[in-house]
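Below you'll find only one chain, the form predicted on its own, shown as structure tokens.
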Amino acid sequence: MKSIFLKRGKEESLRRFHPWIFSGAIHHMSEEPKEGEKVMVFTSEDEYIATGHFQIGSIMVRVLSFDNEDINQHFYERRLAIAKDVRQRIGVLGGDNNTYRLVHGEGDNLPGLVIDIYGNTAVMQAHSVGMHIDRQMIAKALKTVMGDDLKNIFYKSETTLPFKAELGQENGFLLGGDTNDVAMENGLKFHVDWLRGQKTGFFVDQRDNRSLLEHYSHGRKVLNMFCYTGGFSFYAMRGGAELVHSVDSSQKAIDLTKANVELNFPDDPRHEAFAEDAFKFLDQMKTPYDLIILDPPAFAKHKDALHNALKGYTRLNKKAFEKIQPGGILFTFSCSQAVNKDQFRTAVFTAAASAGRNVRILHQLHQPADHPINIYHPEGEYLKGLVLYVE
């Protein structure tokens, strides 16, 4: 194994235990490692400090350990039944419940990992190099733990890799092959598209919100915008909402919408979807909501694109502002994770003011348990959300 040295003082973050290496913070190596490869980090002082995946970029290590061990299957499968045993620990395992996340990335101390169970099928996601490579060793790891509960694992990266890699990575299955897609999240079915959606096929980050959603619904006029497959919708429904407006500019993605309703609601009227931009359905809307969901993609995956995100969700939530009716519920939401807490809620304030609305914060939303944050890592808190009340 290569290893690296650090600058002088550079090792202090590492002994607060955060999981990233910079590349500032790197003095010489002993060798050139190959990206991916699995590299030893010392201080200046030629003290061992960790372990990691070497990846070309500004982050230049993820620290898989911390001690001096092996990083093989049997490293895998005790960080894997760690996961595990949160997930049975928080209650989001069994019952009327097959969906959650069983692998947060740094939040389970996996750095470039996200593993999403959907029944017996694990969709694996590799946000790093070292991970794709790893990604056999892994699946079989994670075969081990989960068991017979477990049928297929399917490997969806193509679209989460460093293009410059090159890897020729593809999407396809590492065990099993069921095309068996519907899942079940606390007792509401949806098909999962693995192949084509986005993230691992459904954002099963939402699910504590959706809940939350589902208590307000009731004789309530439900717009969902960006909708994508759905997930708020058939809750709103369930939740005894008199209408639902699933709006999404993917056509793909309405279809998907439509499906997940008609698992649940088969031919009930109280449903309608429309594939269309989101301002232009706002600027012409001419139902009376009184419950507005926006939850739009990121609009700034990096601090350079943080301003013009910050106007866009001003400007959108001016627009719902505008049009919502007076006693009305607004549900917002940024999962960019350049956008902190503080930023988000300011531009809704300034949104509201620019709007002449009087608003009141009923909640503030975030993501759920089983997406962790790791307290040696705040960077990981990336979903924000206010449920707010419009006069």
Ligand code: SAH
Given for the second form:
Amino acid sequence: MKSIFLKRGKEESLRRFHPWIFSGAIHHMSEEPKEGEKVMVFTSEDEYIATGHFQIGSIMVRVLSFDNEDINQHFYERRLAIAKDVRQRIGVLGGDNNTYRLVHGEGDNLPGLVIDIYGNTAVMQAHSVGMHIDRQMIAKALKTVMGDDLKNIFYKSETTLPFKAELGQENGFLLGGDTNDVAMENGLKFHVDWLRGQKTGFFVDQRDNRSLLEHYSHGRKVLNMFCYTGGFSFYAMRGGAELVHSVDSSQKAIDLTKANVELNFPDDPRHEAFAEDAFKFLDQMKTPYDLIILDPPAFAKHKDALHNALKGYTRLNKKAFEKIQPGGILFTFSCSQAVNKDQFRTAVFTAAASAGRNVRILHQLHQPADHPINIYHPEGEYLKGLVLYVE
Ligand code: SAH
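Just the form predicted on its own so far, so send over the form predicted in complex with the ligand.
So here's everything in the complex, that chain up top.
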């Protein structure tokens, strides 16, 4: 294995188990590793400190282990077994739920790897070249850990890998291939489009927040803005909403939403879906909604886009505050990792003040337990939300 030597003092964050090594921390390398190769990392005193995947970029090493161990199939089996045990303890396996995140990158000490489970199909996503190179080994380890519960592994990394052109074909089955594309979340059914869908096909991270919404939906006129595959909409319908309108700028998302609502509530006249821009829809809407969900895509993918992102959240939430009925409930989210809880809350506060509404915070929401945050990697906290009562 090739070796990387750090500059003096740059081992500090690794002693606190932070799993990233930035290019600026590196003093020299024994030999330039290939992208995705496993490397051993040493302090300036030549002391072993970590093993990880090498990649060209600002994060040069993603740490897999702080113990001097081999990164082989057994290593992945051990990590995956712990990830599975965590999910068993959370209680997301079985019952009327067969959809959950099994591996959440750094949160499960596997930086660059995401695995979502939909029934007996796993959708695996590599966000680093190292995980891409190890994909067959990980697939074997996954099969060993999951046993007969796992029939298919779909590998979907076309949009998540850097330099994808040089890595060849990224989407395809590593195991099986005969999937039932209907999965279940808390007893509600939905189609998963492994091939073309965003992320791994469904936004698994909103499960708990959708359940909470169901609780607030009885008798309400609901607007599900940025609906994607309609997750919040079918929960609102089960919760007894009077009407549910789903809006997304993508026609494909609207088609998926309609199909999913139909799967759970065939021919239910309470639901309508609109392919429309959010801002335009909010400006022109006539229906007096008293429950609005705002779950936009990440407005800031990087720190330098932060200022504009905060302005975007303020502008969007202001429109909702201006339009929502008195006594209305607003579920508002940000999934931008670059925007922290306080910044998001300030953006929503600014929106409420400029709309002149009296607003109470009822719940502060976050990502669910199957998207754990490694305590040494606070960057892993990305989803935040507020449930607000608007007088
Ligand atoms: N709430 C969804 C996830 C939302 S993802 C769920 O629970 O699954 C964000 C969605 O916003 C995407 O589907 C994207 O198509 C949509 N979107 C992006 N920009 C938009 C805009 N300007 N107006 C409306 N929808 C938009």
